[in-house]
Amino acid sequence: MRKSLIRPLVEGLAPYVPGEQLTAKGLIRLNTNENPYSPAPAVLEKIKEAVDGRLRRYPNPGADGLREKLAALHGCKKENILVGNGSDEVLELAIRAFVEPAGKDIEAGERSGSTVQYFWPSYSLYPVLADSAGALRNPVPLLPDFGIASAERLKSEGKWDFEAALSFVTTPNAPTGRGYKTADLEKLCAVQRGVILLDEAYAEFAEENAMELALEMPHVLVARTFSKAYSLCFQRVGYVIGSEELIGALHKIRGSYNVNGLGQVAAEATLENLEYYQKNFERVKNTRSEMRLWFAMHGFLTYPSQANFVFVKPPLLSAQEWYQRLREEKILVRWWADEEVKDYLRISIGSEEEMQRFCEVAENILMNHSNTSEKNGI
């Protein structure tokens, strides 16, 4: 019989599921987190500036423009940030960088260095790529409030390995929305004596960062992508900072020109307009506060929120049901039927008029089940 051709490890792998990625016609996407409103006109107009005889060379293979633009904006030298192909990239080169597969015959004093170690729920795509790499996973749940418990309180319970070659920390959690205070998350990286990677996809909408973290500590990164804030998913840019020995080892390992030559210059371009970004985080978080009291006006239990999207457990139907009726009147949003997660919905935020569109049938599915259970007697 033919020895398969894939490896082991491969076969066994469950990938990683997207949020999905329909398009109709009246279709309102509330499910994947993206920016409701289009990049700067300047932005969109360098990016068509640059479609001309550029396109048959190789772009800058560090991204070192941006990379420099970066640096100023952070305070640092660009020594102290890759570019990646989204921050995704970045979490992989982390995992690849850092930590040693695991093999058959482990010892337990080996363990902490073939460990990615996360809180959870946290963003889904960490086990896959743990997985990918061959190392050890050690998710450790959340508060029953999504919260990080104290690294006191971590000792005490054990769960958590300090000693663990890479601990990712999603700040602010996706795909609750919790934000974590900087003096908190400080505290865990003092105590912690492998890479901590600081996944701050959503930072542009929270009250604070931790940003300074990962130019104090030599081992904390901090890693932030154009996505969810600048509106540039299409393009797939994102960026860690972190010492010059972390970085460096990070470079080694990524591909070369890791990065497009479109995507570079889009956000070089972007990094020139933040004004006009700042008014549309501002829309956002605006529309998120509106929604947080329409959610509790309406019986949705909600959760603080500091990114572009609301994590509600649902009322009188399932949350399944509610994805389920939401999808019929051309509505996404996101539900996972994972256990710790099952009764809620993650809802992102859109434009006004989306919002107010989500607002009119879920009102409906409302009334209709009102309706629906008088009728029966219930």
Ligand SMILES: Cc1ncc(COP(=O)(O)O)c(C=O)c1O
Second form
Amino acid sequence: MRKSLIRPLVEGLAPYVPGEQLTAKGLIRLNTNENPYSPAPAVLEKIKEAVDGRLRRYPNPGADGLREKLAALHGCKKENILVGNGSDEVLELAIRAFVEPAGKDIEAGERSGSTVQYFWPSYSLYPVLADSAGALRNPVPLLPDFGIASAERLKSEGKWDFEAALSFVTTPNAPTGRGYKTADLEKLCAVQRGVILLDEAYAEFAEENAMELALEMPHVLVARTFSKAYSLCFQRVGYVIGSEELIGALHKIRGSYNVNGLGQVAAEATLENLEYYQKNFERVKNTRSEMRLWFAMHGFLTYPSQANFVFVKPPLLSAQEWYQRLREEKILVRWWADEEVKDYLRISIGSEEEMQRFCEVAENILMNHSNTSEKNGI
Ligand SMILES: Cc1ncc(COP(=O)(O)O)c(C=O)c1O
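Taking the form predicted alone as the starting point, write out the structure of the form predicted together with the named molecule.
Let us now look at the entire complex, which starts with that chain.
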């Protein structure tokens, strides 16, 4: 009898921890970077229309209609695109396609071929995906202001592996919100010999994006999602663009019907209503600017954000205490215990009303703390 029915690798895995998905009445959820605005009415209509006898049928296996529309949008061929069950699936497929699992006795010269590399802090799913594929991880620290070091500096510091089988670069970065310049990313891509996947989950809220690199460089992929900018988290649709060679490899290993039918309907309808979303991007960006001012005026350290969230170091109380106080007032934000980020909160940009409520609650927390400190003679 085997000791356990489960592979040792899986037994030892620490799973990804998503933001809490609570649905209590009156709760304000600023913890999962969801879009505060509903999908376009025409998109909702198309989804409703599709809920009929067709549900008994399998969806288009390759999401061909959606890929054709995406190809027209990005100026490439449908063979340059793979659609996934959210961009999370795309990230997982990339590891399976490009990274060799690391055996126990892996030789020094083979390590790069088994390495998943990323800057840190960034998306906390990367290490989980690397571990579950039996790959080696190489998290490389960001600069103290959460910027990325230049390719020359990365070379001289020696931590970044220019041969790594797969490198994820989150741009704009999560959870910090910092955007990176396409020119800088291009310099890094130019000297990188393994595959680089630029994870652009928040690109629509940014000043620039690096899609051109995926269309020009055969080892560069750009992943996007309909979750954030297009208010479709519920439907799970993401995609990746790159050379036919890399995209073809991903298609070989994807599930036969990996993108659900209603998701395909919703995403196609979204692409027919882009103007509606453009307005939402502007609303989110305006609220983001207002919040940045508010944070600065109330003693929160902030970084310029290019995403639909802000990363702040709160004053007076620890970030964990802020997280708890806000939670008691039914406002959820994201806090992580990891050393590099434990002093910060990541706060998604909600609707104007939600952020108004956030400001009221936060002002009360600040005032109560000042009153208690005064009473205690601090
Ligand atoms: C950086 C980053 N990439 C990818 C994703 C995954 O998005 P989805 O699987 O919903 O497309 C997220 C979600 O939070 C993210 O923050």
